[in-house]
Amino acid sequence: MSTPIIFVSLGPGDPELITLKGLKALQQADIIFCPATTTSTGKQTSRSANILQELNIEASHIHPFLLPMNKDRSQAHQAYDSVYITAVDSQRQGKRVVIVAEGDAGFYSSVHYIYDKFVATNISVEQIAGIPAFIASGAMAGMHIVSQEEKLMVIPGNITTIELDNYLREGFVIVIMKLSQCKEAVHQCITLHPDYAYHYFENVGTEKEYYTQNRKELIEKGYPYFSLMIIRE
């Protein structure tokens, strides 16, 4: 029987957030494909590969396969139908083959697609269980995100006004991820909701992290693509 190909969730950014399991996985690894995307000015980019190489990851490993950021997921689509092929190839060449994912693998991630694609044509997989962002989010701002019998509503950046106020007329505690594609709803929630606490975070994990509360600036600023909000009473 061929060894699995396995999805290791690397968490949101700082290294030392890999479980021992996930490392073990990739230290023993033949081929580890990891996504990049490029930037405006036509740099490539992968934070997947920098958590690697922060984990002393041999580089000749690492295998960054370009993943455009786009809404328009069809070009998505084939970069991961690329690995596919390539990875099942490796899988039959006998070598260790782990794809990896920032946050946890089975939480919005598009890297789904291809594990979904490998159950489909019966390639033994496994996926190992990693920190997602909003998690490390509570912990780095010292938070309980949700207690007792709250209800916790985790959604991603389609959210109205409307809905928000929904939600939180019914009592939920609200993760935003994507954050940067609701930025109105949210500066409208805001303004409509001053009562509640608006809990603010930016790339989460590395050196660049932020946290701030300051509505003011909520309102003001624009959001990059890795933030995300926790919203409760």
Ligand code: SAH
Given for the second form:
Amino acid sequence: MSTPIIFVSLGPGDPELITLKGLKALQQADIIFCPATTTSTGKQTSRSANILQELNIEASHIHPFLLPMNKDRSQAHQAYDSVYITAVDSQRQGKRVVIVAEGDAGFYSSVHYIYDKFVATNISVEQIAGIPAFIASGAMAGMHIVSQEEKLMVIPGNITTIELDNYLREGFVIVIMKLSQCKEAVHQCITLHPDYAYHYFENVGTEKEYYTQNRKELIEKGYPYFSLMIIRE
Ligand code: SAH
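Having gone through the form predicted on its own, I am curious about the other one (the form predicted together with S-adenosyl-L-homocysteine (SAH)); can you provide its structure?
Let's see the whole complex now, leading with the same chain.
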């Protein structure tokens, strides 16, 4: 049986927020696939690569692959398919292969598409858990995200004002990921319910980390991709 290909969860950005198990897998890897994107100015960036660098992982082992940031998933799938092919090839040559994901690799992580493909084609594969961004955000603000009988609802950006209102009235604590996709619904909720608590987080675990509960500011500011909100009644 060949060495499994390992999916390592890197955590939200702070290099210390990786598990020991994840770090060991990175240190022992011969080849590490890591997602990268291109900015509007044409520069290649990779938050994952930054984390790997800060963890002193051998640079020659890191293989960034470009992911398009548009909504059309077919281009991303092409990039993933090519990682799949190289990963399988490397594993056959006896190399220890790692694929990294930000936060937790099994939580709104499109790279899991490759994991499913390995499973479907009987390639041995393993997934190492990590800290998702919303958990790191709660810790950063010293929050008890949910307590006792409270229920948690995680929304990946696709919510209307009415749905949001209903969930909050039902007593859910809400986590909104991909916040930029439901800016209007969030603004209206803040206007309708100024008494609720709105915890806004941006770039948690990086030097650009930002946290605020200021409602006026939350209506005026833009929400970048790496932002999320926790709303409590
Ligand atoms: N697998 C990741 C989630 C990826 S989905 C995890 O476990 O956290 C991408 C969304 O996650 C972003 O739109 C944003 O809402 C959130 N996110 C990821 N990293 C973040 C960070 N460092 N700070 C704030 N939000 C973050």
